[in-house]
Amino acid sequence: MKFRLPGLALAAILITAPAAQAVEFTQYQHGKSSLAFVYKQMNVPVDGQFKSFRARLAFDPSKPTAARAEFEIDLASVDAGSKDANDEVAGKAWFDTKAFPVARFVATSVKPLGNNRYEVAGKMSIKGKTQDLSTPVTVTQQGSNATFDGSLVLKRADYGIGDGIWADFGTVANEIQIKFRLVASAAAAK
């Protein structure tokens, strides 16, 4: 004996079945995230990183234009390769970390570009100067985690970084490439 559900009953079951719950990535994971930079000194690439930074994220892949992001960097946590270099860039001519301990980026818009890529635009504030910037970000989901990878080029003169004898772009280039990887875990959407 075969049991058949009438078409209407089957449709009613499918309509009342619980919908898949959307996810929103909000739980920033510092230990899995990184913030690095590359600049050229006398045309030689030099790598560095920031060890202390925080992010507040809210990213739902089904509603990317509603995303929110804020990123704060503890400028005194810079690792420019040596204690002398770290002390120099924390000083008044560079980051002046006593007067300006934190750099901050606040996103103002997120635009989908396709293939898990987005253009994030916002305001970057360093040393009391704020500039508009935008950067492409690639989002990779693995289970309940999302990784946000991107890179951009900042011009240090826009923020007054490297004054006095360091203002010469022949010694230290104006362009600094920033590379970031932020990891966040999902929280169930409300």
Given for the second form:
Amino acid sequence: MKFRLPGLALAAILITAPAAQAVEFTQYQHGKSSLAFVYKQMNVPVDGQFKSFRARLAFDPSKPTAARAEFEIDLASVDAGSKDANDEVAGKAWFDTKAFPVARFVATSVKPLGNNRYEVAGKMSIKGKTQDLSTPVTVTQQGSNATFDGSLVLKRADYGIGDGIWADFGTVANEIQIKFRLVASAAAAK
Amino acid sequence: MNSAIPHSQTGYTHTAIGLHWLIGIAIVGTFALGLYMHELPLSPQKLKLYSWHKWAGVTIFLFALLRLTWRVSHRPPALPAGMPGWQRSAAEATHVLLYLLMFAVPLSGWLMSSAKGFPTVWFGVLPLPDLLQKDTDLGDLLQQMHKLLNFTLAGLVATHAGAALKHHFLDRDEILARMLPFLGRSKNGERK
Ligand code: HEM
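Given the form predicted alone, state the structure of the form predicted in complex with the partner chain.
Following is the full complex, with the preceding chain placed first.
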């Protein structure tokens, strides 16, 4: 143990140091990214996802607190599990996609938590309502790509998603489990 | 002790009678609920009814298991001696198919739900495993299957009930009364 620990630490520095110096991940890769969610109706978990969304990212592992992230979702691209559900969720009581087609998250701070984990806080705007939102994000670097994985719970009532007859959480729960994966590759040499 | 009473040898057990009516009424109710909920526009009420329907269907499946076990270990009373052969065969075939559908209908519903991506959580507490992955086309096919099996079941139930009524009112035998003890007593009272 006594002998191995410094060796491991040195190896870690050698491996991460060159990457940390030079790389900034800025080129968002839509094809490799995903945005999925799970909601519960009558305590039945139902999987859903958004197909159309985009991100603007700038992440330099050596300066994580200077990272920038902006995220937009075309709400009409929702798949809430069935055709009926998709039609319903686009309507006035839910996303009201005619009036509010896009949801937007803008990161305001990034706090390193260690082990390639970060706490990203920012402002989430859906359906004309803006709320503070924060989520843990795990960054995995592989070659010239960085993957940003996170999961969080969003409360639909905070944004008025599911008004009127749906406002009661007895059928559709308030908590929506969200799971995202964003991939960005390193910037071309400047 | 009771060996002198012919009914204890020839009649259905209380368990068999109880299961028959419990499952019968539950199937009629679940069937009606299925037809009704299917037509509703999407609403919390509809989601509730879908879940109730699924809970009821799974419960029927479990009672059908119990019933089949009972049936295998307790022979039913014999059919009336004078009954024509074709009627015996028809009765037997109907009963076999009814047993099959008691399992096939809920099974198709469960598989459909999995394929459609809406798992079954029994009474909102116990998640049933999904034997099928989400596959919308397969889900639609299984929905047609569930419907077809249900209408076959409805046809058989109508035949079954019609035959029982025919035995009671036209043939005036004990077929219905032995499954409906209350009726049996009053009928015996009238006759004898
Ligand atoms: C003996 C038990 C059952 C009976 C008699 C029954 C009967 C029915 C009937 C008559 C319908 C309407 C068919 C139509 O018009 O398309 C229906 C629909 C349905 N059943 Fe069942 N069912 C049973 C068990 C189950 C079970 C166990 C499940 C799931 C776990 C289930 C899930 C469904 C679903 C999801 C629908 C609606 C399909 C749709 O509208 O998309 N059923 N059922």
